[in-house]
Structure formats: structure tokens, C-alpha cells
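Shown here is one chain on its own, the form predicted alone, set out as C-alpha cells.
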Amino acid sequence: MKFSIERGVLVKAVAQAQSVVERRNTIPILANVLIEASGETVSFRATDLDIEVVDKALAQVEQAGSTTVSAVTLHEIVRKLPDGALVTLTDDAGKGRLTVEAGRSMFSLATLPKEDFPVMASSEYQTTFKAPAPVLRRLFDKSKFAISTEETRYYLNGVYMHVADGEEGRVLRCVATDGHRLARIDAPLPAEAESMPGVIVPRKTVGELRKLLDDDEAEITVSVSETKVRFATPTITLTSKVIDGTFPDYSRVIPMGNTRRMEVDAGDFAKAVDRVATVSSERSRAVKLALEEDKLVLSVNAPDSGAAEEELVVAYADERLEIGFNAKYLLEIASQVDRENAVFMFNSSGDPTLMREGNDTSAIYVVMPMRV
């Protein structure tokens, strides 16, 4: 195998592959990327047995062939080569070596036989549909902060992507929760997606998927089965197993009867929470919100390190209310707001609070209060 490829194209393709590879694994071949050259394209395939990514790139292929080489090492080498360099990769199967040449630099890397490389079994997908990259980016970006990291409740370790009934008809919905906060994001239902089975997309897959969604013009082909999900652009295909579990009935924790309405500038609110939380070194960092007509007082009282208080002008016309929240949760939720104003709907100091952007109900967040 021998081919030449522009350094920028190569670094992008190898970067996607090496991020899937697990740094610590007991199977040596899983640390490698499978490189296959034929025609005018080279494909780079990496897997951790749960996720597989294949990135295709244009190259000048002199000799077709394939081999596997350490993904991390190849990425580090290519990353450090000068911009615009033409990189030539030559595989000597007899010696078990891959030579990487660019200008006056030359590297010789150990390879492993391609026959040992595991390829994810192809799956029959029940549903395939297309969605614009910005739509999927919004669904996953706005929900992923609420993914649980608790391994015991493994069915919460991902984003639940499913078809649901929205206020104006059927929607494609992503939900994530860790029991303390919840994010529910809706998008118009793409054609062909109606019969899609609901799947829980794992946390790592959500992180890898983000790299496919940067191009605003891209159209992503999404294929879903009961056990796998695949996201594909013309050059990159990301296939992942889904979490085998049942996502809980999240609709039960979304409060419908909260009537106390507070509207606040989301940026000012986030900065104020961040400032008052500075005095507390505790991980839980409880922030107290004291609400009265058109006024919000944020305060933190940490006996060991001090106290802080800040006042904000808000739109609020209900009776006085005091309620406490974990500062980290408030900050994460406030940072999801794309518009100027965030609307909080309260019931009492012990009930879940709802947050949305203005009157837009396509993205809603729920956060549980804390005792303060």
C-alpha cells in the first residue's frame, strides 16, 4: 500500500479515529486505526467495540492495500508536521512497518495485520431519515449536560432520542436526566422518521457525534434499529450500539401546574449565580433565590468561607418565595438559553422548577430544588 495525502486532510481524518480509540485497553488491535486505500480514496476505521467511526478522504493512491497502525501515534506525528505538507504513507507488510514521510521527516511505525481488526457487524436498520446538522446539533447540545454519570442507573447514561407528541404535532425529541435536572428538546419530525424506535444514545457517542455536526450545510443520514444507531455524512460514518435499557417516563417529572413566573436576562442571571457561588467551596454549592415583586436576591451562606448576596431586577408579580438550588445546575441550565430572556416557573420551595426560553416550549428544563 502506498498513497500521498495533504496533511490537513489526514490530520482531520485521523483525529476522528483516534478519539474513538480507548487509551487503556487490553486488546492491542483496538489501539489501532485500520487504513484502507483503493481507487482515489483512503478510509480510516477505528472502534472500541461499542462505537465504530469510518472517515473517507481523497488521496493519490499509488498502490491499493490496507494495514493497521497505532491511531494515537499516527495522529501525534501528523499533527506536528508543517501545514500544507504532502504526506506519503507506505506499508511494508513483510517487515510489519508503515513508513510516514513528509519533506525531510520520516517515521517508521509498527503495524498489526488487518485480519485481526474487528469490524462491527452490519445491522438491518428499521428507519433511515435525513436531518440538517444544525437541527441535530441543537437536540444533542442542549440535552447532553443533563446526562447522568452514575453507572448504576446505566439507562440514564445517554440521550433518549425518540418520536413524541409535541404541542403542534409529532416531533423528534431528545431527553436527558440524572434525577436532579432534566432537559427535553424538540425539533420538527423529519420525513421518514415516524416509525423510528426510541433509542438511548450513549454519552461517548454523543461526544463523537458532535464532530460530525459542525458544518451548517451538512445533511446527516440517521439510521436506527433496536440495537444500533448510525449517523453518516458523505465522508464520515459513525455507528454505535445503543444502551440496552428502558428510559423512565420523564413526563411524570415535568411540572404542569407551576404558576409563579419569573422572567430574567439569562446572561445576567448566569453571571450573578457564578459570582455569589464563588464564596462556597462545597461541591453542592447551594444558592438561595429570594423572590418578591420585580426583584430577585441571590445569596450563598457558607459558614466556613463567608457569604455573598446579589440583587437582580426581574419580571415577577407573585407572592414572596424562597427556594434553593445547586449553583452548578442553575449555571448549566442558564447557559442553554440562546435568547435574551429565561422564564422560570415555580410552584413552591419544595417542588421542581421549570425553565424555558421566553414562550418557546421546544426546549424545556426541569431542576430539583435543594434545602438551604
Second form
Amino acid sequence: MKFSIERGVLVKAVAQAQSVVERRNTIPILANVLIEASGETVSFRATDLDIEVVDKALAQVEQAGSTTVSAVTLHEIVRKLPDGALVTLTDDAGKGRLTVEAGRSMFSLATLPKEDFPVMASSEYQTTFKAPAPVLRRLFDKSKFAISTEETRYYLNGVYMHVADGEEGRVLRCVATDGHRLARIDAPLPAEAESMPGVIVPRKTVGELRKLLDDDEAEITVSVSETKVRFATPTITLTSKVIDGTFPDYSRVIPMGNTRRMEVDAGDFAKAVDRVATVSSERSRAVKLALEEDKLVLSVNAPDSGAAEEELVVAYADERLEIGFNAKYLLEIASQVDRENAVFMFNSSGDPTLMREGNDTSAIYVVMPMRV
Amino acid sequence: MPALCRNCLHEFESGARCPKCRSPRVVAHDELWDLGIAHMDCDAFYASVEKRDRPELAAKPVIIGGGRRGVVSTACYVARIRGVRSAMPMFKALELCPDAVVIKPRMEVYAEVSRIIRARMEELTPAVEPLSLDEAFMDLRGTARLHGAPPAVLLARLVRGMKDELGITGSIGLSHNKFLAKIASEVDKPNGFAVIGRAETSDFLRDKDVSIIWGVGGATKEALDRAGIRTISDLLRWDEAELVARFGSMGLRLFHLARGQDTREVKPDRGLKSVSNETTFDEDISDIDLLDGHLWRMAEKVSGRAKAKGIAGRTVTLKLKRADFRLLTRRVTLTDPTQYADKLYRAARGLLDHAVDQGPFRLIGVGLGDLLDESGADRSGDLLDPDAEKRARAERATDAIRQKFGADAIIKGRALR
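Could the form predicted together with its partner chain be shown next, to go alongside the form predicted alone?
Then the entire complex follows, led off by the chain already shown.
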């Protein structure tokens, strides 16, 4: 195998591969990227056995072939090469070495046989549909903060992507929760997506997927089966196993009957929460919200570190209410709001609170209060 | 030389017997009235409590320890003469001492006696640092005027009172820092009173083995051995920089402790690190339902102790020992710290479900760690488990009933497995 490729193109392709590779793994081949050159393209394939990414790039292929080499090392080398350099990769199968040449630099890397590289079994996808990158970006960006890290509830360690009934018809919906807060984000249902089985997309896959979604113009092809999900652009294909579990019935959790409505500028609110939380104890980060007519008083009282209070003008016309929250959770949901005011719907100080942006129900957040 | 009769607390100027009551139990030392850091260590504590409660055992060898496969927790002095030691496997102890009376530990009783002793120490000084149920440091400096007597007299009075009123003997080590006080309490055991003054500190330490130093266990001892350091006097030949270069922060400690220098304060609240409970089975268990019963009972015990202490924990640890003695520990961090048995049990059960296929097990244990005050715990509900609040209320009601009618008044069916 021998091919030449522009440094910038190579960096991008290898970067995606090396981020999938697990840093600490006991199987040497899994640290490697499988490089396959034929025709005018070279593909770079990496896997951690749960996720597989294949990145195709244009190159001048002199001799077709394939090999595997350490993804991290190759990425480090290419990253350090000067911008605009033409990089030539030559595989010497006899010596088990891959030569990387650029200008006057020359590297020789140990390879492992491509036959040992585990290629993810292909799957029959029940549903394939196309969705614009910005739509998927919104669905996952606004929900991923609520993914649980608790391994005993493994079925919460991802984003539940499924088809549901929204306020205005069928929607493509992403839900994540850790039991303390929940995010439910809807998008118009893409054509052909109706029959999609609901899948829990693992946290790591959500992180890898994000790199495919930066281009506003891109159309992403999404393929879903009971066990796998695939996201593809013309050059990158990300395939992932989904979490084998049942996502809990979240609809019971979303309070529909909360009547006490508070509207507040999300930016001001987040800044105030952040300021008063400065004195809260590192561990609990509890903030108290005291509401009366058109006035919100945020306060923190931490016996061993101090106290803080801040007043905000809000729109509120219900009875007085005092309710406590974890400051981090409030900040996270407030920062999801980017266009309009944040609307909070409270019930009592012990019940879940709902938050949305203006009257837009296509993105709602639920947060559990805490005793203060 | 100042002297004190441990029998009648008479203070006098030297002599082998007390001039007042003729008792030979005299402690005499040049610095006797000047030293204020003490270590009190009860003698064969668990065994002493059992002998106190069952006087017919007084002259018999008594071993406290659990079950057929357990280890010796405490051996009374009669059993110790026969070679029985703490942490020895029970079968071996019984080989050495076949006529021993083996008693299962009654931790609640020992804890109660310990509380009484602690309260007595706290009458003398607020600076009491318990190391376990049966030993504690006390800083008695500056209390002489308050009590109208120097620390040595207070300590002699303390152990005399423990013996007369509680039936428990203890040994006192009195010195000028914690390190030496702890060593001193071992010198004259049992029912002893030993003093290490400033003047003889270096003479006293010189020929002692390095393992006398707190923190020098197997690995450090080996490392010291390789460096040719076996006794304290070997250590004295090294300068500070060399020791630090070779042994890191431990080197610094070795340097100072070898010279009898220890600046650690007696800290009243040493800060509990974790609350845990474990049990060794009579026969190895792999059945999840049987394990589950043990798990629940231990969760209740741990939770009960946390509630009694007014604390809660953020991490739950499950400990399993396999039949081949390999230890598995699994830990989970809770988003909301807890002191409830229910939440503790559920978290541990989640861990057990993942590990159960590695059984059978000979031991199971549950612990609550990363502790904090209970006011910071159980503050937030679980969206996905709306019944959790109901169960928490049931647990509080159960606790109230038990408080009134005893621990067996109400139990969960799960506890019977």
C-alpha cells in the first residue's frame, strides 16, 4: 500500500478515529486504525467494539492495500507536521512497518496485521431516514447534559431517541434523565422515520456524533435497528451499538398540572444562580428560590462557608413559594435557553418543576427540587 | 522523685510502697507531674466485658470471635498465655486452647461500655480522640487547675473508677506526645501505668525495633530492611534529606519519630471515614436470594449506625470475598447522599446483581462512605422512583416504632431470608 494525502485532510480523518479508540485497553489491535487504500480513496476505520467510525478521504493512491497502525501515534505525528504538507504513507508488509514521510520528516511505525482488526458485523437496518445536521445537533446538544453516569442504571447512560406524539403531531424525540433532571427535545418527524424503533444512544456515541454535526448544510443519513444505530455523512460513517435496556416511561414524570408560572430572563437568572452559589458548600450546592409577586429572591445559606442573596425581577402572579434546587441543575437547564425567556412551572416545594423556553413545548426540562 | 499511689491516689516523694495504704502499685517518675498527653487502652476489652457479665468465666480462657470460620477478635489474658492472638484463625486458636470458651461478639454491649468510658474521659478533657471502641488519646495539658490535680492523678483515678465501677481494666501511657503515649500504654500492660519522660525519650527508643513506629507495616518494614534499618538507632544515623529522598513523606515522619518528636494534635473528632458492616457465612453462598437477605440486614445495620451518629454517605461500597479468598469491591456514588437503609440497600443490590455470577462467596459487606452531616442528605427525590419517598416515610415510621418497642418490634420480610 502506498498513497499520498494532504496533511489537513489526513488530520481530520485520523482525529475522528483516534477519539473512538479507548486510551486504556488491553487488546493491542483496538489501539490501531485500519487504513485501506483503493481507487482514489483511503478509509480510516477505528473501533472500541461498541462504536465503529469509518472516515473516507481522497488521496493519490499509488498502490492499493491495507494495514493497521496506532491511531494515537499516527494522529500525534500528523498533527505536528507543518500545514499544507503532502504526506506519503507506505506500508512495508514484510517488515511490519508503515513509513510516514512528509518533507524531510520520516517516521516508521509498527503495524499489526489487518486480518486481526475487528470489523463490526453489518446489520439489517429497519429504518433509514435523512435529517439536517442542525436538527440532530439540537436534539442531542439540548438533552445530553441530563444523561446519567450511574452505572447501576445503565439504561439511563444515553439519550433515548424515538418517535412520539408531540403537541403538533408525530415527532422525532430525544430524552435523557438521571432521575434528578430530565430533558425532552422534539423535532419534526423526518420523512421515512415513522417506523424507527426507539433506541438508547450511549453517551460516548453522542459525543462522537457531535463531530459529524458541525456543518449546517450537511444532511445526515440515520439508520436504526433494534441493536445498532448508524449516522453517516458522505465521508464519515459512525456505527454504534445501542444500550440494551428499556428506557423508563418518562411521560409519567413530566408534570402537566403545574400552575404556578414564573417567567424570567434566562441569562440574568443563570448569572444570579451562579453568583449566589459561589458560597454554597462544594457538595450540596443548594439554592433557595423564594417567590412572591413579580419578585424572586435567590439565596444560599451554608453554615460553614457563608450566605448570599440576590433579588431578580420576574413575572409571577401566584402565591408565595419557597423551593430549593441544586444550583448545577438550575444552571444547566437555564443555559439551554437561547432565544426567549425561561418559563418555570412550579407546583409545591416537593414536586418536580418544569422549565421551557417561552411557550415552546418542543424542548422541556424537568428538575427535581431539594430540601433547603 | 514524684510518686503516685494508683490504689489510694496518694501523692508522695519516692518509695516502692505507698506510705499511706502500703500498696505496691506505685508509679514514680521525675516528670510525673509535668506530662499531659495520654493514651488509654482497655485490656482485652471484649473478653473483659464478657468476664464481667459472666463471673464464672473469670479463670477460663475466653475467646471472642465469630462462627466456625471466623478469626479471633479478642483473647483474654488466660488464652493469650496459651498463645492465642488477635486475628488468628479460630481453628488454630482452638488447637492451642481446646478448652477455650468461644463467645460471639456482642458489639452493642461493648459499644455501650465504650460510650460510658468515653464520657468519663470527656469529663477530664474535651480533647479525647478515640481510636476504636477500647482505646483513645487524651490531651490533659492545662487541666490541672480545673481539676485541682495533675494529669497523672486524673488518669489513675479514671482507670481505678473503670475497674471498680465498670469492671474493666485499662492501661495508661503518659508522655509528651501521642507517639510515645501510645507506646507507653503497651509497656506495662495489663492494668498498667507507664511514663516516658522527655529526658529518657531517646534512651527509651534507641534499641526498639522500627516496627514500633506507627505506620511501619509490612511494605515499609521491608523497604527499611533493604536499607539496613532495623532499629531506631539505625534510623538515627540517617539525615533528614536522605530519608526523604528514599522514603518520601514517610521518611520525614521516620526522621522525627525516631527522635521521639511528634507534633500531631489530639483531635477530638477524628472524623469518621465510613460506616460499614460485613459478615462471613458458615458456608459459601452463591444464591442471590440468600445474599439479598444478608444484604438487607447489613444495610439496616449500617443505616442504623449512620442515623445514630447523625451522618449520611455519598458512596455505597459492596464487598464480596470469593470462596478462593479473592476480594471484590464495587462502589457507586449516589447523586443524593443518604442514610436510609432502603436507598443503601438498593444501590448495593444493583452492584450485587453485576457481581453475583462470580460467586460463591464466603463474605459479604456493605459500607457507606464519603460521609457528611445528615442535614445534607436525602434532600432530593428521584423522578423515576416516585415511591422512594413513600418508602422513606415507612422507614422513618419503622425507626420510630423500634425506638419505642425494640429492634424486633417490626421487621421486613426481606430480613428473614
